[in-house]
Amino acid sequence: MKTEEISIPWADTELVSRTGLPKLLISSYSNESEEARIFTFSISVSVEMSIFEYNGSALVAMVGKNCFAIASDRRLGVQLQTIATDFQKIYKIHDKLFIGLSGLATDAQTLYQRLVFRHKLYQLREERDMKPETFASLVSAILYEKRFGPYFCQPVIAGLGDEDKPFICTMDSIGAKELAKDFVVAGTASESLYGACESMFKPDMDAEELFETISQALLSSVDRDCLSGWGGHVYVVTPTEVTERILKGRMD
């Protein structure tokens, strides 16, 4: 809560009918003559923070031809404060499965340990592992079931299905999926990321051409973006390999 003192002149009626401050918020005025009579007001500004942006985070997912990228910030922030420059938001389900949360960092946490574990069962059962589109119902059910009281999150999925097409896609915090064929953002540096992505991306690019157009959209996004940044964290997944990579950034 911040609180401001604003001094008005009395004649300056304009000024105060622009303000809209209630008469009652008047604490003080000066004994002079009416000419020169001068009000104080306290005003307390309450300044609104979303949860979603307290350790801040810049997510995106970029498919090629028969493969796909996921990307990361390493920053993890309490506001404005950097705790950490090499957190982990990208979380390895399988081979050809990866998932970014974004969001409230213990909450990340926790999904991806209700999630590993659901994985693991599903596993046991059926003596595979689980396709991405059917990876995305889960995430999506686990969180709608929370809906009351949500993780705040948002999941970037992203993975090779069938014939090795490259799956990916997003969903808010409480499970309300969105499917593209292109490229998903999350995180506080989401509107530049949307920008960097629609002027960088092309269809059907291979792997290393991917790794290069996603890792340039994502230190140039975190650049306009002062709740992420700290350098990068890249997977880029193909049917026969992955490859990880870190990407160093600006450090301020």
Second form
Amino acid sequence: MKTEEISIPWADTELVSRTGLPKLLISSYSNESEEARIFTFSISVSVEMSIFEYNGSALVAMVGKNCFAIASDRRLGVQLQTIATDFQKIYKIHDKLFIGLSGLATDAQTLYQRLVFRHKLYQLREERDMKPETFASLVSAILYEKRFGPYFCQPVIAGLGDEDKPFICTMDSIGAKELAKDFVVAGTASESLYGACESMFKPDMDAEELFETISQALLSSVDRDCLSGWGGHVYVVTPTEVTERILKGRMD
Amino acid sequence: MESVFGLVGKDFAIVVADSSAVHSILVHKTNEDKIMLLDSHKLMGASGETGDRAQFTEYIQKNVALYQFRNGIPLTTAAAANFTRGELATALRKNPYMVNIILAGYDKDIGPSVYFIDYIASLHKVDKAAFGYGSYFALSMMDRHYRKDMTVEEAVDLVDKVIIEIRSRLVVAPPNFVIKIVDKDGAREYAWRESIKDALVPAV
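To complete the pair, please output the form predicted together with its partner chain; the form predicted alone was given just before.
Starting with the chain above, the whole complex follows.
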């Protein structure tokens, strides 16, 4: 019987941190004795996870012709374990203003409750809805209040401003605003999303084409990120209507 | 490590928890009740730091009762879940409670519901949930066998399957489990699954 020595290189940490608990399956088949043996090795590694990667998320917003689209994945996880596949990350502030919150789920929920509270007060005082630009400044101020003990969230804000001009912006967890004319991304899949959006985006798309583009960008990006996925949630907003759609992608 | 899991059935919800109270290598007792009755139609199964678990669940139970005294009507399950999340979230950046919670309840016009509340106050309404090392086995078994609108018999059957899996595959498997159920008739203890009984020693 032939004995083979197999040397197993240690998996590089990048690979390990993306796959959680990897398993190596090694099978050997000896031609002479027609024996097959299967060896299974389990590697258990504890990896330092950033607090932003605790729950997992992917968010993207895109501008079209007099419309915008905002999309998120649907996974709620606790590190490597998936808890739910219907978790909401995009919230409506008013009919023409949506905010997506990526990052730590508990902070996203707390922040959303605080923002709804502030917007309701604003509505009572001003007797109108907040403009997206104003709302973005509000979010930025609330995040910077906690400068030395921040909310671990990255918001993506999308809305229709004066004369229904689309507005999108994102910011980091301490409120540094980044306005964009085309698209903004956030979450654990943000790097993949940047690439996908950059290549798929065209200016002045109509609502249907914008939906197709943002959906393809989202699904292809979350497929490269193990912490986000399990479907997609897309809102397409025009001056006259809001369309909400659920995407079915790779359910892993 | 403590295992708690729960699921929603046709018009009831079930919460199951192990019942061992452990301090490093010593098992203090094997009939510890970790599922608290918040009020007539709510169950709160909790796992985590022992002192935090006992204190926090009692605190929530008393506040739920206070609401009913003050307002004359009981809280809905969703309201109780959001209140619990609020308390955990407020304490999170000061003195966090290391308690994971599965809150199950029955409301007259909504039916049964189960809420998953992490120790860092992430709240989500779910059909099935589990915490602890046992969750790896519980969630997989439930993913395989769970269906919407199961009867009590089917649900308890699934619970037993999960308990068998935890007992056989977890190296520090807890020997005993308590099963509690909540439906339109209220929240109550359903059964114990014991494989070790505390020896009854007569007083001298």
